[in-house]
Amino acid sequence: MSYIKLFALSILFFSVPQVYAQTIPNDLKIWFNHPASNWNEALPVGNGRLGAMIFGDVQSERLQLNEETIWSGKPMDFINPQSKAALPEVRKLLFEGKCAEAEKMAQSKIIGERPDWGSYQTLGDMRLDFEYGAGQEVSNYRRELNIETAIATTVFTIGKVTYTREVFSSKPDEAIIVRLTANQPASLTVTVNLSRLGNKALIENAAAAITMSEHVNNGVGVKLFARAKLVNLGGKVGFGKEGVRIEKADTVLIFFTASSDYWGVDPAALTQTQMDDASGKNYEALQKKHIDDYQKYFKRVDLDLGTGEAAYFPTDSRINAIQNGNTDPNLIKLYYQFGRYLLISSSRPGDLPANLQGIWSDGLSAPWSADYHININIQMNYWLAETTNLSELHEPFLKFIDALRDDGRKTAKEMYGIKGVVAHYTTNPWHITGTSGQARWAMWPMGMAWSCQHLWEHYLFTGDKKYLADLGYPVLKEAAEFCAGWLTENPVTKQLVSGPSISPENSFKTKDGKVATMVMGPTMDHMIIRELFQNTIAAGKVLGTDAAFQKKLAALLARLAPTKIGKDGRVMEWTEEFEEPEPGHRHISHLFGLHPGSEITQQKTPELMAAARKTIDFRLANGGGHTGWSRAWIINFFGRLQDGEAAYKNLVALLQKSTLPNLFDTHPPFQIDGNFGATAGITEMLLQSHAGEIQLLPALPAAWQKGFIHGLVARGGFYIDIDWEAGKLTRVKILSKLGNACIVRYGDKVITFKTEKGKAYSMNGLLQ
């Protein structure tokens, strides 16, 4: 931004007249005064499964499709077979020192080679080209989504005219549906089609009504079908090629649906039952269906940061002025909200999990597929579930889990001959758990065993002894026996290391000056097998169960090489304190301990929390945090150093270097966990109880001196208001949904009280 432009929007910031002082606009609006010129200004809709980016232009309205099953690829398996037998020699150079040699031979004996497994794709497009008289000018326009209903707008004014354009995606009614209104009868004449990349789709037009059918990808992916239905109030209809025109009509309404045949269903048959179910229903009641299904999760979280003029200005203004020094704490409110609703745009039970992309991509082959690393990504993801009152819709992602288990059990057996299940790097729809491509990132078999985190987390969130008992424990139960297996003895120091594998995509010099990614123990690794171990025993007690695999854990854990700190003060990434040719390296996979682990607490290794710190540091040095994803990470690390400035500065640099003009998080390009990531990490600033206790305010920033934050959730089923003024604690409601005992920590006053299941404790800023 020039700097002609950045004074003339700070004369907008202050010139506010006086009499809106009051009435500041609603604050959970992404909003533009001009239509979308990319992808990354469209705005997303989602109903967990089926979602569109919205473009809003006033001739040609584009609607970019998706649905979550569209995948082209199928099921293989590229085990390698030389695996097994290649492991221990592989095992043996690592432990002589001789890294590359052993990457060598991992690279062609133990990581197989993978055809292509296809992408995640767009279904494709629906076009509304409008009519309107010849030579008048558009006034007036805005384009918005409101986060609060889930609903998409765009209002402008031709001549004498205003037209105005609703969009939401229905969970209810599995629909996307669409209203055309004017001010003034018989304004509205429209030309509907839909249309899909490749050009190999079978699209087909009847009266107000299209079909559109493609078997992906030449048959090799799923078989998709989705239909759209024009309903007019006036006017009169026709088809031919070029789609449904409706002409002078006062008020048209187009449903959409879309499935594929992913789930074992007809999707003909499918989509024709939603169709008839959801058209057949007045618009106002179809839109109170969907505002009250949203809601009701999205009203659980309400934050208040303070309030600004800023408000009053496009989102897009508004990102660059934050880029320019200005602040914007309606922004961040907004921001971490849009997290939410994305979440429950794309998460909803009975649904697949959340890609790289959330639902929302586009073209027929995404970035890195859009598929589930399993090396952070789709745990970033998943982040704010719990604690920002989500816990349902984690619920995609821990079934998914397990649904690795048949694929997992097959690859520990065939590539390692071990017991239990592993996956590794990445997987997608067909629940993969095999690995190829360079060791740097696929040599490492810890995807599975991270993932069970989330089954362990959902428990001390829920008390859900049920689920535990049922999914849960089996999954944790069979990945600790795969790392039990895994773990072998370093011959040097008698402990127990993981190997071979890496520290997720870094990479480090050998004395000889090589540059090699495999060793023997990698920290991060041993941070996961430890927290696997410690709540598999901990899941086994709960139940009452399987009391010598327990033991038997517990005495792994005793010889499991322990977190070491390196000369220099920082957590050792690797089994030596290797020189690295990328100190500001993106994953900053050592300190998983910290967060989203616990074994890095204050409050029992504040050794390590230094060491940590200076971790770190250390990587922001040198450039760290230079994706959106990374820097979101950051964020969540500096809350649990308990050290807001930090945290704060680090939110900052994602809005001003990391986040597109639609607030999407951009790796480059878009990628969903940074949003994710983020509203994780606001609400670890805020509310922490990974350590045994609830620490409210543990990272607030001096920038937030005033506000409130109620309805979020702590470990051992609690939930939380918290309000403040000053930058200090004023009050605290606490709600036990499962009557454990309380632990409560402001500053270094701790509280500890029994409670009831189903009442409310208040407190003070003295917690009292």
Contents of the next structure:
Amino acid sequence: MSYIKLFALSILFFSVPQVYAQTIPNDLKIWFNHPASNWNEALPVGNGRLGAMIFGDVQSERLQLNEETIWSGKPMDFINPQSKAALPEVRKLLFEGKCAEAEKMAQSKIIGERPDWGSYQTLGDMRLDFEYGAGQEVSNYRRELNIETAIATTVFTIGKVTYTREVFSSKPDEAIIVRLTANQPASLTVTVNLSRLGNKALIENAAAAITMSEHVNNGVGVKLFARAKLVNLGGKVGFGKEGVRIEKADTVLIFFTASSDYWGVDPAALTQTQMDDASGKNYEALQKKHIDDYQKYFKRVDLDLGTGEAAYFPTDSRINAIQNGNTDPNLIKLYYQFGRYLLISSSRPGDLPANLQGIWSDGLSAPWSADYHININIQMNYWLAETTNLSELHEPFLKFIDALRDDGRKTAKEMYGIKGVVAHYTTNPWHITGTSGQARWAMWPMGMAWSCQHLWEHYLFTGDKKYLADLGYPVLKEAAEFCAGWLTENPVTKQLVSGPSISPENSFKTKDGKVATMVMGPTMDHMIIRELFQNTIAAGKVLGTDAAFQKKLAALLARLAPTKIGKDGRVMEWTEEFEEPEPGHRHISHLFGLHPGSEITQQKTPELMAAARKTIDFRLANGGGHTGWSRAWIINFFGRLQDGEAAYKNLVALLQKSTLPNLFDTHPPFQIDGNFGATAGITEMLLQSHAGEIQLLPALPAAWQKGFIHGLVARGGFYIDIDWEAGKLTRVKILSKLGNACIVRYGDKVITFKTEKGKAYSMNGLLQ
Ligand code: FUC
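We have the form predicted on its own; now please give the form predicted in complex with alpha-L-fucopyranose.
Let us now look at the entire complex, which starts with that chain.
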């Protein structure tokens, strides 16, 4: 490190400024001493569906608003009518090694015409324009998001008046609530208005109320309706075309409700009911209900990794310091819990799943439409759900997978002439399952099969047989039916392979030096299908149903092309060893079996474990991990490889290279999967349960000498507290919710015991 950097760090970390030194730093706050100069510095609140990014400007506050169903587009079909007939021809060309011809044919005869299938859109903006006495200085500015209460607060002083703004998005009251206060009476003069990009929304201002409505995208999309209501204590209210103006009030409350017709409801009527309910209540009662509701989820997990003086500094300075080589265990705790905060705030039962940006997105056309990319991204959003004790919040994704079935069944039949359900690399709230675009990323029919892993895992964590019978198994079965019909025999090896398909979104060089992507049998497809078949068999057995189908799947499994190790010792990504034009590619699909799958473990497959290590090292040596989500996946890989130092190094790299000032993950631009993936990765470092046993502290880095994590969940229904000191386990408590037998590993020590439902166990034998 250069002397300049060292000097800067020593100023930052060894002279704690007086203003902060008096207060004990709250380590669950993201905070700044300046307003947001752009969206990446604004602070997110959300109740699962209704969200806001808060900028905190003194003069003109902006709340950029979102509602999860504000999508342009509509359900649509883009199946290529030639697909079914072309399938055997494309396969034949690929088996003959004619990759370029096959790709060309697939592009014109299998892939559909790309329609405009819509995008997630901003709901609009709420502006609060304030009037203060002239010529007075602003001092003591601070804005923060308290992720322990899910409340954003902005405080500053002008002259002698201290102003406070509080904002939260309440699930129980289905409203965003803003409270403006000042410590002197009659100090609040503010004009509030709503607006929407495109200037097509109908906005009507009345006394203390604003409504906004639009049929988005010129009628191709949802109909939205939003309402704001202002309630003032003291002062007087007026309105005009600029909005609603409140003059010289003591306190102002703003209630905001919004909805669309996506779920078949009348949004004007619904938002009116929500408004009447919320605005009739007392602020303190609303806030308490919000905090209780939020903390019901949030408080289930507590992490401590130690603290340092960096905790006294604003979040953006701490990110800068990490970029300059400082260590900040407390920031990692904040980042970890922020991942849980974001899931609680963007994925509640009954909602749509969290999209590529959770629910927070500006503009009318988001990057990748903020869609549900099912070739890793949305799955990554939910990796943390079960392990970090947020199982109920997995539900929106599980129900969404189920809701894909109607379209997926039609696509399987019409595109490929196969029974069962299929989905390709992406989907959206219109439940598209066909594929269109460039074959090099679109020719991948495994999105449904991968998503099904979540259905089985939810059962493993909860033991909920009713859920398995009603929702999980029927989907697993139909996805397995598709894969059973999709697999085809390689004429040379006689093994079953998947194809035409790609290894998401990677390419290779053919023998004649051309860049190609399509093959018969990318490794990832087989890893996904193997787990899908195994999980479907296991689920059928739990439910005591479909024995003949289980037999059929078992027979197919025996013939499925196995995972192979190449001459250089790496896991092979394709059936042949090809030269790779982009050896540091962001997708590391052929390690699906290491994570999130469980084909590759130290106990079962030590050779593959060693090959996985080489695979990941090679990717990193060639510039891998350059998107936030890719880096987050790598943390999970190293967790599974039980290499705490490498996992930690990549976690630090994520904070250094792919984290925005407000702690949002960046692709770039902002993409939320890396936030969720990193929280999942840190969890994998501390607890694993995918290999048939619970492993404590499998990848603890030297940087975390002392700490604890309480409230994690392991497969089999175990709720676990772990404490450690000097890098060694000092306490463990396992609560058995389901009464399953338990195998616990710490290092080389393994304890096996029976458990009783509801009883807690402390395994002192592991500590000696
Ligand atoms: C995948 C990735 C891209 C991006 C997109 C949303 O296809 O390859 O990097 O994250 O999803």
